[in-house]
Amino acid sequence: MPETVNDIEEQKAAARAWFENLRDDICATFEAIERDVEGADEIMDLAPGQFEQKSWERPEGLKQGGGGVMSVMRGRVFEKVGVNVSTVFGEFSEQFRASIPGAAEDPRFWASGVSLVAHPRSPRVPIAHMNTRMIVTTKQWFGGGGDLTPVFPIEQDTQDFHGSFKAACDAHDESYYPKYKEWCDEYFFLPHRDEARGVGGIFYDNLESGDWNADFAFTKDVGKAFETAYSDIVRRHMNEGWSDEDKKAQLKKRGRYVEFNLIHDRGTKFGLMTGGNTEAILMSLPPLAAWE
């Protein structure tokens, strides 16, 4: 049985520690992938990547504080991957309060989370995103999820990715997966293109069941499910070669990724409007992209 945590400050500390531990686990898993790749000639002349960390703090004043750590790797398998953690607090601006649960009554907030975006070098390895977070205003809740954006969708990869999330959801509540899958499909959609960003996953927000420990346990399982499923998919394809046409298709797909994150993504807007680190917030953008 997991330890029950009831005090709000202990809950904050436990959540923050988990997000940082998950970051460390994922970084170690991805660095092992960098060492183990054996295949495509296009990447074997490169050195295996290692994560470089950079700390940041929010500017002083305006009753705000906190900061985070960016962990970014550029390597053989991952052309660019970032796994960032942050814990920040302060007050929402007046124009932002109405859109945040509990902020209209009191503008003060606390937020902690981990965010990952992986842009592989190979067009045969899917782009991926994951984040989980805890937010406290006069209310408190968890949110997050993960999704897969392949350049060339493969049914087995899609099934395995969704299967990992479904198993994590079903272990807590069998209503979660269909609900959060649909939410993901609706959220990660580019209306100006009339197309989905990728093959989906799950997305949830405002999770406050009344049992903080159960919600925290679910959030932890979401992170672990992503790590397992995505690393397996990367290893499945990382030794495959690719053509110039494959690379062109990847750069075009990355362009769609940029469009979503800059136009529609709520996490980008939340970070910028709460005084977050701009470099960390825009970590999700690929190193290269193209438009026709």
Second form
2 protein chains.
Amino acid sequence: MPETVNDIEEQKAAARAWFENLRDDICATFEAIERDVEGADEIMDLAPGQFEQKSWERPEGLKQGGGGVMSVMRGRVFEKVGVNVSTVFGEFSEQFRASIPGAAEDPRFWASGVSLVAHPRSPRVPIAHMNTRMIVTTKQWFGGGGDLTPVFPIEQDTQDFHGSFKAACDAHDESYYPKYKEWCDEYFFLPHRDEARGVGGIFYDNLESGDWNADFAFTKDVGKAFETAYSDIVRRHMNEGWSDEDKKAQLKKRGRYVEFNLIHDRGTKFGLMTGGNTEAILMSLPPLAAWE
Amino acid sequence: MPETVNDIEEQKAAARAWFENLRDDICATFEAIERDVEGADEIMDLAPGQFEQKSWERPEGLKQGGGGVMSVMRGRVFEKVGVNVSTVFGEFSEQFRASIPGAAEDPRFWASGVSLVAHPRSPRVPIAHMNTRMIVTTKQWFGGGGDLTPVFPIEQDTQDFHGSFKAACDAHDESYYPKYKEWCDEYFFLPHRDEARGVGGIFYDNLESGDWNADFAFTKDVGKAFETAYSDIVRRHMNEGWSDEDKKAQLKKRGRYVEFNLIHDRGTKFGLMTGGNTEAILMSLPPLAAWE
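Switching from the form predicted on its own: structure of the form predicted in complex with another copy of the chain?
Okay, now the whole complex, with that chain kicking things off.
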């Protein structure tokens, strides 16, 4: 029987607990990958990575607070992977109130979420991103998604990644997948390069169907769909070798990733402009990137 | 006897010719540095670099046009140095008119300028930036400046860099240097890191004293002051060796440089949002950069 919570404080607690639970689960899955890799000469002299955690708190201001935990692993399959969980509350400044649902009436907000960016060492293993969150103003909603950025796209990987999200979406509402896939394609696009960030995935925001428990269940399934699909793709390619040319292509692709995150990503901009934790926000940047 | 031009079309032609002349001069100076380096084992197996030029044109639209020339050198002292000259004209879109002097009355503009970013191979040689430009709307003005970003600041370099700009400023107006130095410090600052981009220099904009010839002469002197000061500093350090730790520190500093340019730099934002030439605008990005 699915868990049913009705009180807003219980909902907040349940969402927060889930994001932390998903983080723990993904970290364990990625650490197992680190132990299991057995090919790829380039990395076999390195030790399997383990996540390290670092917590941070928002600077105490009037009526605002909260904080988060950054989990970072610098391993052999994952050159750098960061999983951040944060739960913060406060008041939106004047400049943001108009653009945030329910904030014009009352500027107070509460937000909790998990976000992940993985930069594998191998150019054969795609870069990936996942984020899910619950926001409460005078309204409340869920948002999130995940997208895949291979240096060398493989049709089967793309199909499987999308297939996993489609199955998660279809189990809740058949209108979700086509809508959220398109939203992802529109969002993760670099207009100044006239190119997509990667091969897409799904992106959703402002999900408030009227049934909180259903929206929460969907959000959980999105996180699990990402974890399953991405870890399968990583395992599929982690034992392959690569050339110097492949590595160069990866560093250039990472340069584009930096451009997207610093120029276009709303979460990054929003975080930096609202005095978020810079180290946690910029955890998404690759360990090394190149430009021509 | 200084050149005196009074007609706006002559002024535009003279400014454009100067920016191209300064570019040629700086390129020759930097190519001489490439030939003259004789220490630094790390780079002596590389050939001296030479600039390569690539011209671009704005996509033809109604009442807009122009273009520019990118000069790029990938050498042994300069891992990557780009000098862009562009001369463009058109109409500002609605969203920009209010914020640009003289554009509310009539959206047409003409702009010409030179901009330079140098990323040396050696962590001992500072990164540098210089830009000067003339803009014409219903008003007309000059702007520009230069700033130095050493990985390991050396007091003498900082003093000499500032001294050269101070001399150029003082020859025109003693109020310029203190004002433009402060403007530079304010502008080249990363609030999200709470740190300065480097050791500063000068920055000025909207310079329209009422005497175009005087403003033009000042703008020329700013360009020459940069060329002299920076090439002296490069020659001072170009034969020094460096360690792997130094290189790591440089890659991290370059990461901060990327952050500034993509998150904060008005020229970059403005260029990308107005459909400028992406390759020319992002020429400022380093060949390789790192994040922790």
